[in-house]
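Listed next as structure tokens is one chain, alone, in the form predicted on its own.
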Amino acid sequence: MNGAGDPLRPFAASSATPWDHAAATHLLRRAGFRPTMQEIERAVGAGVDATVDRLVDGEPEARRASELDALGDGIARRGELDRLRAWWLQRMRYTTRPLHARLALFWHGHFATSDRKVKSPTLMLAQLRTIEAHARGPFGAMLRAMSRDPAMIVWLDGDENVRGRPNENYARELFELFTLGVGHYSERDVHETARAFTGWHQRRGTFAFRPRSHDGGDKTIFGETGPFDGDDAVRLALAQPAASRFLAAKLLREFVTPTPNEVLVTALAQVLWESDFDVGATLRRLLKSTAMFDPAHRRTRIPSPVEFVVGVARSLEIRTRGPVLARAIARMGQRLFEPPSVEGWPGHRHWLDSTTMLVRLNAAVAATAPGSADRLARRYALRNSAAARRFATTIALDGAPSTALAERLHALDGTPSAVLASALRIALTAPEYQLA
């Protein structure tokens, strides 16, 4: 697919879809978190290709983020799960690699593992490190690493999976939730794959292959027969046509639209297949595509509580403590390291109800206190009311508020800081702000 009908053809700015502040903000918000004005201006000047390359490749990490990163092991060793959540959120807040951070969050939901059963912040942190190491690479390598991950082994009862008494929990989720989806495997495939993973255990937080527990006999998986082990099972799963479509649909729901059509899923599945499931290469293509900037796909996703809170903190350049972020996010229905089930968080419309919406609005009001507005007005030299209004609408509403909202904003007057505080409060509590 390279013609005019290809939804993944490179984006070309035009009068209908210009590369401007709105487009740059949309890209940065989807491929990370809500951006600062400085990040928006940098992206506008650099162009689409350079901006996407910078997002995918990453930049040297900020000193603050690197210092935070070094604290994680000590927090985990002390068993302080709440502090570990706060630590992770602070890393997201201060990272200079927002796409990398966003991918780690995405894969945490994909390979949903909860400390409620694992009961080891150390293992949960180790799993996060594994996810981060593989987040942009070949998906097969990530699957093999996650199949050996001690937290995952505990979570899905891998230690009980032994020759003669195979436990099917991991095999079933490998197919249903990680690679293929319901309807693309048989019960025999599950049983035989469970046999392939026998003996894949953990001991004291380290992967341990136990030959005496492993069933080395022939297994038949997806019609192929041999003395397969877990790595073979991963290879066979990814060889199924459903695998590339399954992963393509998930990536599209995360980064482009909650309702991707068949043409778009097919196109991205082909990119995944041809790249040997290279996530970074696939995202590079997707984020530079016409589909990414299609007006019909803008502001169609309801961001998760983590995206919402971290995005507010980043875009308004708020200096806040991790526990404050973690408490707000928990009240909105998301607790990192404790997804509700093996399926992760349902997402999108499930994030909003009357209670969580009120919490989001209260968080937005708290974030737009005069002190935050004063800092932003000084930092960006906002010298009059008009400049303050433009700043607020650019970072919060892509510069395109509704007519009713624009009239409310236009009526604001006073010092730049006062106008900015009021404009941000109006923008952040508007219905359109709840969509990413």
Contents of the next structure:
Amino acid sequence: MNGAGDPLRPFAASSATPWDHAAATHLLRRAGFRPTMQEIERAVGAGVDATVDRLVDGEPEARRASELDALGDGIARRGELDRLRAWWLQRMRYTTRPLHARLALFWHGHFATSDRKVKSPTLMLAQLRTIEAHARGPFGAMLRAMSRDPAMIVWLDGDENVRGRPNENYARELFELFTLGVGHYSERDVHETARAFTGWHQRRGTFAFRPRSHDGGDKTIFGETGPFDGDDAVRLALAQPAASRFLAAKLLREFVTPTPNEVLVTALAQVLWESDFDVGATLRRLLKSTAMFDPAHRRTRIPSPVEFVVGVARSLEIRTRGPVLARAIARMGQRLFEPPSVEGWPGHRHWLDSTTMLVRLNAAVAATAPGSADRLARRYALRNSAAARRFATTIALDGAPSTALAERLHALDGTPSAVLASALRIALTAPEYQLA
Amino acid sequence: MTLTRRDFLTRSLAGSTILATGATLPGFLAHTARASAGFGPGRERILVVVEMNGGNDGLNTVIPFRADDYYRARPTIALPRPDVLTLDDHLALHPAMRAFARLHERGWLAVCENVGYPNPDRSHFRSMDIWQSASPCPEESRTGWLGRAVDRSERVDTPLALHLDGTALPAALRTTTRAVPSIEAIDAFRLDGDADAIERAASADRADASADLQFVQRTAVSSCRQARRLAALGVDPDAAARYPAHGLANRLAQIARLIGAEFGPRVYYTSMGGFDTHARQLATHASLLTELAESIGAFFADLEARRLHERVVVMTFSEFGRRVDENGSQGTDHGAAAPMFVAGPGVRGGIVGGVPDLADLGRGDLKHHVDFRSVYASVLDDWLGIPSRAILGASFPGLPILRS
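Let's compare: the form predicted on its own is above, so bring in the form predicted together with its partner chain.
Now the complete complex, all chains and molecules, led by this one.
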């Protein structure tokens, strides 16, 4: 598909949709977290292509994030799930690779494995590392790795899956939740695929293939017959037309719009299919596309608590202890390493009700304490109240406050840092701020 | 008649001023006002679920004190006949449960005996998942029984259920369409900012506001009102004095405050752990049951003082009971059927489900005579007025434990 109708044709700035602070903020927010003013300025200067390439390829990791990374194994070994959660959040807070962090979060929700059953922070961490290693790579390789992931094996009863008594748990989720969606496979496909995975066990936290538990006989999966194993099942699933559409729709909901239309899904499915499910290449194309910057798609997504809290901390350059972040996020309804079910977190509007909203408002109030405004005013040399107001609206309201907010912002007076504190509070507690 | 402060607050929120101007209000705001009118005091019944995590020893909780088999099976940990708190001719409460005995005297305690499910699983995780999903095959059920009630609820801006505990969201509250809030303490709901200013900014009409923005506006307005209701209620030192110093008591005290503030949820969920009594269980189990009984007793005393008790029922459950025979460490191993308690002025007091039959065991464990989903069905149908069939996927016969 090409030409004017192709929603994935490269974005070209125009007077209607310029490449400006708002567009750059939109991109950085969707392909990462809420950006700092410095990140916005840098992206505006570098242009769409260079910014997307930098996001997809990643820059050298920040020292603080690397140092943190090394601490994970010790925390997991001591079985401290709460601290491991805080540790992951701090890596998101300080990383110079925000898109990679968002992808890890995305896949954690996709392969939704919970420590409630796995009961091993070490295995949960190992799964996260596997996710991170494959997050931008070919989806097939990621599925093959996840099929061998010990936490996943515990989570979906792989150890119970033996010749003669196949356990269908993993096979069913592989099709329903990981690759195809309901309605694109038969009960027989599930049963035969469970047989293909027999003997794919874990032993003391390491993948262990048990030849004697494996059913080496012929299976018929999606109409093909052979002595298939798990890797064959993955290959056969991805060959189904539903697979590319399923993943395309999910990527679009995460990065472009909660309600992607047919044309968009079909176009992105095509890119996935032609790239052999190369997630990095597909995202590069998507993030540079016209659809990505369509004004109708902006501010249409309610970010998850993790995105919200990490985004506030990053954009306002706030340093907070990891457990504080984790607690606020739990109160908003999200606990990393403990998604509510195999389906992951429901997302978008489901995040918000009057109580979780209250917690978000409190986080906004805490983040806009005078101290943080003081630091920002000095760091960005905001010399008068107009500059402070402009800073707040650019960073928090895409430069376009609604009339109601604009009036309140305009009425503010005082020192630049006092104006900035009040302006940020008005912006961060406004309903608009909940839409990214 | 004088207005209590609560009445006043509720009237000023749900009362005539805002509803009368419905025609001129922005659509989203009128919607909020209507929603709040739906749950004024005295209108909605509330269920508080207390999870007893670890597998409570049912036989030492509700004791078949006439059965010699009981004393033979438990030479070192049976509760002596003279000490137990008699419920009827056959069954008695653990001596530590005096607060429950008082509920029983008032007809506020329904004991459902011999509750379980077919082919009992003795793994904590799997059995808990069975109880919480209320599906015979938990792998097939990704939602919890209460979560499905949340999913089916038409509530838009206030949550139907709330988890108040220090633990992860229980499987019972797993949903597919709504996030159930999970807090460790009530102060999560104190609004630190200026509620009036935030509400004014949220409710101001926006030209061309998208449906999503209107949704967020509506939710923010509800948040501010909720926070104000809670703040206006304040801390009542008399209420605090009604509770003993137990963790569960502390959580129930907070739930009572939320109920008093008409916070919105119809289902509250909390838990206490430690019931996995494999060794030297006498002292441990006595202190666990003291905490359970005293906390729930204090909860109803507090609710009664607030004149809210008639709207509230408490239900307890555990993932399984324990083996009839004690083990070699003066404890008990994982078992099967066990009693559940349903308490409150709304219950029909007494015992249903019969006396545990220690002569008819399955693999050394009590067999179940009442499916736990029958208890759930009763609570859903007869108390909450939520059709249980849709939630449980089948019709389970209810029990005569609630005054409908």
